[in-house]
Amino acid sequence: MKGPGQRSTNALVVLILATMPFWMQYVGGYTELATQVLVMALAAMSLNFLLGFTGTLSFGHAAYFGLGGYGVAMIIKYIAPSTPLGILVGVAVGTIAAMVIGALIIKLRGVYFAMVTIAFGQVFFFIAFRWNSVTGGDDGLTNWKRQALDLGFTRVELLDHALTFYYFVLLIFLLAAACMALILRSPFGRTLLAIRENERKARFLGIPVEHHLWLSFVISCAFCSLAGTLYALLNNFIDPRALYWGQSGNFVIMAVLGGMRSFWGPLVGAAIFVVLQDFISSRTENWMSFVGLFFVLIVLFFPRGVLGMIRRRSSQ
């Protein structure tokens, strides 16, 4: 059961983000980059659920983040054009990806892990880079639109509305962070914290620890490529540097910004992360230095995340 304290605060992050693009304009943003912001933090949940409650890092997301966009960029451009048909493939073979790259990497822990995931990674950035008759290579994948959502008695245009847009995307984020708390919340989650917190142990009592971590990349790696769609939908567009390693290092800079530990905590660092960076980006080509300087001083300071800071001040 959740307490009180957590349905308040689940209440608060649901109207905030409900009004986003309402006050987004107040600290110089716009309704595209409060889309940003969700679809970023949904990526950066996804891998703090194998960081933050599994124990396990990842630095190969990119890649299913950006197969979750090739997905359905593809079939929206190649074969019908259906927004939720191309979200529904895109997530399948992101999926699929990390059932077949998770069997294989599974019994490797510790930075063996991360490098393998950033070897796969690489390799889905190359084929995308190279196929230039399918990928449209290093410019991308163009000429492809979001489509309407055709509801049978209504249809809800994606396209020039970008405030519809925002709640379509709004609305998804909500569900996929529901699914990912209800996941956590069951046994099967509480045995990815007794794993996190001491694998000898957990094995010890009977738990098949390759088996849960397996599922917990897969699931993991679903999630990221639901928000890859989004990331592709939000543009219009799919390039290769959605594949890159680099994109993987960014989710982990979010989640450790917002705080690892915490359900929430991603989407602050998400937010933080995308705000200061279109803010940054439009003033300095050396955006990214400041960015950088700002995340080494967070974890120096304060390892437990801003959201950790906030929680341990309000207990003083």
The other form holds:
Amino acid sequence: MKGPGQRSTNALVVLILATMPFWMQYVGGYTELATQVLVMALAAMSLNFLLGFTGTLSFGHAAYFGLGGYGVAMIIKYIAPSTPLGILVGVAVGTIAAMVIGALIIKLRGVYFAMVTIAFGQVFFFIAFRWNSVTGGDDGLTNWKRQALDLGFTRVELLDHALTFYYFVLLIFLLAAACMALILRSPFGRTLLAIRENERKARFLGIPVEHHLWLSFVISCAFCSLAGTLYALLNNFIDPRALYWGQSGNFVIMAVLGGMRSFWGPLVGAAIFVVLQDFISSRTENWMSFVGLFFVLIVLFFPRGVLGMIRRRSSQ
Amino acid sequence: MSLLRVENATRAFGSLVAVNDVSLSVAPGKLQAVIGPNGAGKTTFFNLISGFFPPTSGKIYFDGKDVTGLAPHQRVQMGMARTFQITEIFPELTVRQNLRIPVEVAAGLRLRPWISRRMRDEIDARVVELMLQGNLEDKANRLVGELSHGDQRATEIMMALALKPRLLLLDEPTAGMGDQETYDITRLIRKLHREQSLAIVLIEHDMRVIFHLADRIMVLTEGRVLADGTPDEIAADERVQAAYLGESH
Ligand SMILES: Nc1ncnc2c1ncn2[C@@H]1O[C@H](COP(=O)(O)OP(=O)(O)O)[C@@H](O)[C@H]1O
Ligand SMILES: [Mg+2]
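Based on the form predicted on its own presented above, generate the structure block for the form predicted together with its partner chain.
Full assembly next; the chain just shown is listed first.
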């Protein structure tokens, strides 16, 4: 997990992300696509906090992603035109929902846990879908825009400056990633690893497993709602599809695609997923079946994900 | 006063009464052996003591407090640690990582999202100390799953010790081992018992190990206590000879 190469890997990742808007066009992309990679990567990494490092599969992370998105959208549209306030409230809403739902489902394991996370996720989907007057229903929440940042001494325009917004998202992404990495390398993070490896043993080493699982779930969902707020800000729009269980499935695909045992794996998975989605969906309607096929091939031939495969090659 | 007191513990699985009205008292620093044929209820008895499941009836006291309704991690916190008949470790983690987790739990750090450098050095030092005690220092960075059965056992015992227990429950620590490994583990247990005045309850099949180590021996058959006494008393007990020792010689 750590190893001597960790520091240089991190530096490489930061370098690649910091320059991404400048070379994105050469792989058929554009600045907003680069931003989308970051947003999806943050969501996939937050899911992987739970999946890869605690050993628990959630199929309902879109719920928290969407709650974050609706949170920021509603604050800006209805309450106060402030991007930071919107982000804070969006994250708070997603986190509180995760605290409540987490407490209800934390005794479940494996497939049962995954199923119930889907079910709870769908509850939020239907609320967003049906509650027209507030959420805009099927059409989503429109007619609001991300607001400029007021730093006191200067104002940072985010709306018509795709590049500025990219770096705004990158800053948040890196802070969030650093937070998750620190937690995973802490004593608390090691208790999660212990639970992943052998839950019964963890219990008899004095770890209250349910409590730690709950915390891990809440932390994971908090970062996922953060990603959701950025997603809404990127598009100046949010609709119920952000909450749909298919979106949760995409996060899982990204994590597994990139390699769920490596910290940056989901970033690689998200990059592949987002770029591929953009490329194929502009040529065919059935892009999901291509991604599905690609996914099956990866799982068949590289069970450790793309990054896991590269690691293995390079260590041979 | 006794450190562990089990009062009339009974555990039924459906119609099968695996542990039937068993009482036991272990004084601080003593080594209590539990023997009996396969299926006698020894492991079930450990599960009751350590809180894996509750007794159908009866009470468990640790350090004078009723712990019958407490969860395993709460009993660990009070100073009770156990190993399992079938080794339970983190096979995909290194020896160092395996030991580090219980060391951090024992230091009260399990909820810490960060630790200071000084704290980390202390943890590292304690991990090294445990590896030295368990003769594992040259395997520090090996995955535990790749080690020999004996070294896995030693790792598991050291993980339990990392919790700084006052009572250690060992379920057949030498099961499935060759002579050399059995000897090594026995020596380790004796050393820990002597040097740290640790109370130990030991389930064991190997009679040489038992009579070598135990202060007291309890014999279980079909869930009931057949005899409980010093090694000499047990060796002289006719019922034990007839029911248990007799058939294995
Ligand atoms: N969880 C359980 N569910 C049902 N039966 C069990 C369970 N655990 C143990 N038993 C039964 O209880 C009896 C005692 O088992 P055990 O305590 O493992 O014996 P020992 O450790 O002395 O070999 C056996 O008949 C076993 O099948
Ligand atoms: Mg047994």
